[in-house]
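Next up: a single chain in structure tokens, the form predicted alone.
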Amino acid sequence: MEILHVSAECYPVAKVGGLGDVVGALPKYQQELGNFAKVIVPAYRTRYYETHEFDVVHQGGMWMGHGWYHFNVLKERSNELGFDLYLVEIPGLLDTPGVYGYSNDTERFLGFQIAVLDWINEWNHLPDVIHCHDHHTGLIPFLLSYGYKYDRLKEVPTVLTIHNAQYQGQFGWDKLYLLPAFDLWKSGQLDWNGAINPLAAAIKCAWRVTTVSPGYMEELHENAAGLEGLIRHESAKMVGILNGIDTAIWDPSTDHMLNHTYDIQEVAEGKAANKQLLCERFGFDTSLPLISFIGRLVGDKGADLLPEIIGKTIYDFPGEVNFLVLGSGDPHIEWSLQQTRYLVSHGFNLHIGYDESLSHLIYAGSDFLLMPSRVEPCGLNQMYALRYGTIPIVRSTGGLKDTVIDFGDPGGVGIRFVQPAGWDACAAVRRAVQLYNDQPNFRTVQQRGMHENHAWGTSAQRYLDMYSNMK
């Protein structure tokens, strides 16, 4: 099959979160599966873009309201990513050196979901599936079905891939003359709550549904930023299917942004020479159990909990306990957290930002990994951490149940906590902290989590096997 994926992000051409790895995993394991895999997304200036080579495969231009825009696709030459890439380029729109924050958002994403439509309505073929994720691509299904320009493409079957149902990117009636002409008897597709929904729109139109994990296709029914009632209505076309992780990038014993590799063998030895490095720069103890927590700052992700969780730990236990924080996101939760670090004399650093290369030896130096989240669709941290021999410290929601099993449960490989909440997360904590002073069991949790396998091959079947059963 032929594949076209569309998406906002895609690792390591543009990632914000888990959204841009599964679009740079997915296609590369559906290639190695057989098929013909191709992602297109917008051409920021990123580091990628400027320091690859492009051809320049088709030229375009396009009316968005008033508006006249001239836009170019260019394919990555060297093939390096494992399957086809393919940038969209608008000068005034997708020329930002930033994804997503910018005033003119539905502009952007609109831009340039109408470019890749009108770049594959000039192809001599069509593609078997549009592969369509979260959003920003939501408007396609949409198009495709009721856009009179693209009547060629209605029989195309379409794919939407939900990474997060918290972002719909809604937008006002007022802005309805941007889109290309279309059957106006069917507006009502576009309409959730008074508004043109993207993703609602996308759920209705889409051959298919899909969600990043079982779990969470079971959640959105009754907590869905309001889109529950179309869950429901829909469900009949929805499936759930389990994001996998890239293991040739996540592998501890040939990760070059290590220093000291290492196998589930070698993981004592391989895990101690990486937290030295990480004490050593963050002003730890190397004898205490270092607890890690990478990721947005925001409280989808229960940010909002770590000064209370850190601070509460570190108080009733001082000298017993490590924390790092590596993220970015919600102002007051960053100052929060900065506040903290001096309210707390050890035992707490953090890094305000995002940097690939810490991250992997955060992962590679870590005892556990802290994941208080509200919503975690799938979550791939978790899985990067067990592979790394890291005791993922999750709360019972989407994907982390779905993935983590409690090690007071048979089969353990984690700690499960179920209330968002600082107190149920500190008593987690406390539970890891006696498991790190039981090495023993420590750790055969550890080693029992370095044997889970979470590749995408199965997942990529899946996919595979649910483009088949749609034709």
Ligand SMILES: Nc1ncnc2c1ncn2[C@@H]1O[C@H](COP(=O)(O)OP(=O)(O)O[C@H]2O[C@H](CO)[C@@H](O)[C@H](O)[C@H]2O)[C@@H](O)[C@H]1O
Given for the second form:
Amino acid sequence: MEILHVSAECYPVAKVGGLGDVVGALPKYQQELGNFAKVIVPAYRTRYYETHEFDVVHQGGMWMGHGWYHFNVLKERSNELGFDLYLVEIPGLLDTPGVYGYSNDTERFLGFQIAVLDWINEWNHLPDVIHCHDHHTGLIPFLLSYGYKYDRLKEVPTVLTIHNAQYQGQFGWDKLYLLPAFDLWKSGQLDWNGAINPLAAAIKCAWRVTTVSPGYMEELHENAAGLEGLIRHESAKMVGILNGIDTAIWDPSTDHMLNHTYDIQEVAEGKAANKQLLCERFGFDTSLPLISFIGRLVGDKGADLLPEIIGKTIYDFPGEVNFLVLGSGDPHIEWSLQQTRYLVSHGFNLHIGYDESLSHLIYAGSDFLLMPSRVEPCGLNQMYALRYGTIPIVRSTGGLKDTVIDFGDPGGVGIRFVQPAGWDACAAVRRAVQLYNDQPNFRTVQQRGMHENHAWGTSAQRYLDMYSNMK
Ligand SMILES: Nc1ncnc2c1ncn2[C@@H]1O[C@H](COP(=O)(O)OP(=O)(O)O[C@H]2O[C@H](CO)[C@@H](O)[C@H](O)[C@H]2O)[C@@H](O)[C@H]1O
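Can you give me the structure for the form predicted in complex with this ligand, which would complement the form predicted alone we have just seen?
The next block holds the full complex; its first chain is the one shown before.
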């Protein structure tokens, strides 16, 4: 089966969060299962783009409104990722150092989608499925069905995976003129609440819609940032498939970003050596439990709760616990975390920014990973943490609920709390400190977590089964 994944991120080409991890891994596993998986992403000016060689496989041009853009589709030469990687180059739109956050993001991702469709339109054959990820690629199913230029591609099955329904890419109807010509009678398919909504359009037009965990699928019926009615209406074609993790990259026994690798037999010594490095760098006492947070500093991740959780815990239990935060995002949250660091003189430190190798060291050297998420469609951090022997402390929501059983219950591998509020998270942190102080029990929970298997195998197969049953 030939599968084309279209996405705004793909690790290690361009990654901002979990979308990049999934699109960098799932195709590799689909390929291993005997399929032909391809990935196409924008050619941002990332390190990967600058340091690899490409062949131009397609060239074209497009009008977007009054602007003319030239584009190239490039193919990476070495095939080192385990699947064919293609990049779309559009000077003036996609040649940015970053992935998101530009004032013309609507035009950037629309241009990307038009270039992808133009390229596929030139193939001699058709792919078996086009798999779109998140709203940046959400207009593709619509344009395939109703765009005049893509008539030849009408029967190509499409899948949308929702990695996070909070982001929908809406823009006003005044920008309709940017879209390639389509059957205007079908304009309603683009609309949600008076705006053009790419995520809603994809939910309506894709042949199948998936989300990244069964728990999140259920939650979307009640909480989907305004799309609840649509989700309920389209529920017959929707399914939740739990993400896996790339066990070749995320393996503490082979991780090339770690100076001290370790496996389950030597977890105590291995983690102690990594913790030592972290504690030296951030000024912590190695004998205390180290609780870390890694992620985007946004409300969805509960990052705004961190100052309260950290401040209150250190105030109530001075000298008993250390906290470390790695992330960037909302400037207000960054500022309040920096203020918290000045207010609590010991026991808390942070690194504002994006640092892939530091994140690996934190998974390896921490005792606990805190995830107070308000919304968590799947969450990969808790699965990485489990594999690295770091006990996750999670709010019971979405994929976190599907993957972390509380250690108080049979087979438990982590600590769960229910309310997206500082007081409940603080209670969970207290339980973590108690568990740390009961080392035999702590080791049992840690080992149990390391034995969990979150590899992609089963989930990659579930996607293939779904593609095969789409006709
Ligand atoms: N400052 C930083 N430095 C280094 N690394 C950092 C970092 N901030 C984040 N990361 C890394 O980015 C990834 C985050 O993945 P998540 O799945 O937790 O979140 P995200 O919300 O981006 O993804 C969305 O899509 C994924 C994939 O489907 C879903 O799991 C998730 O629930 C959904 O919100 C992890 O690999 C993490 O280590």
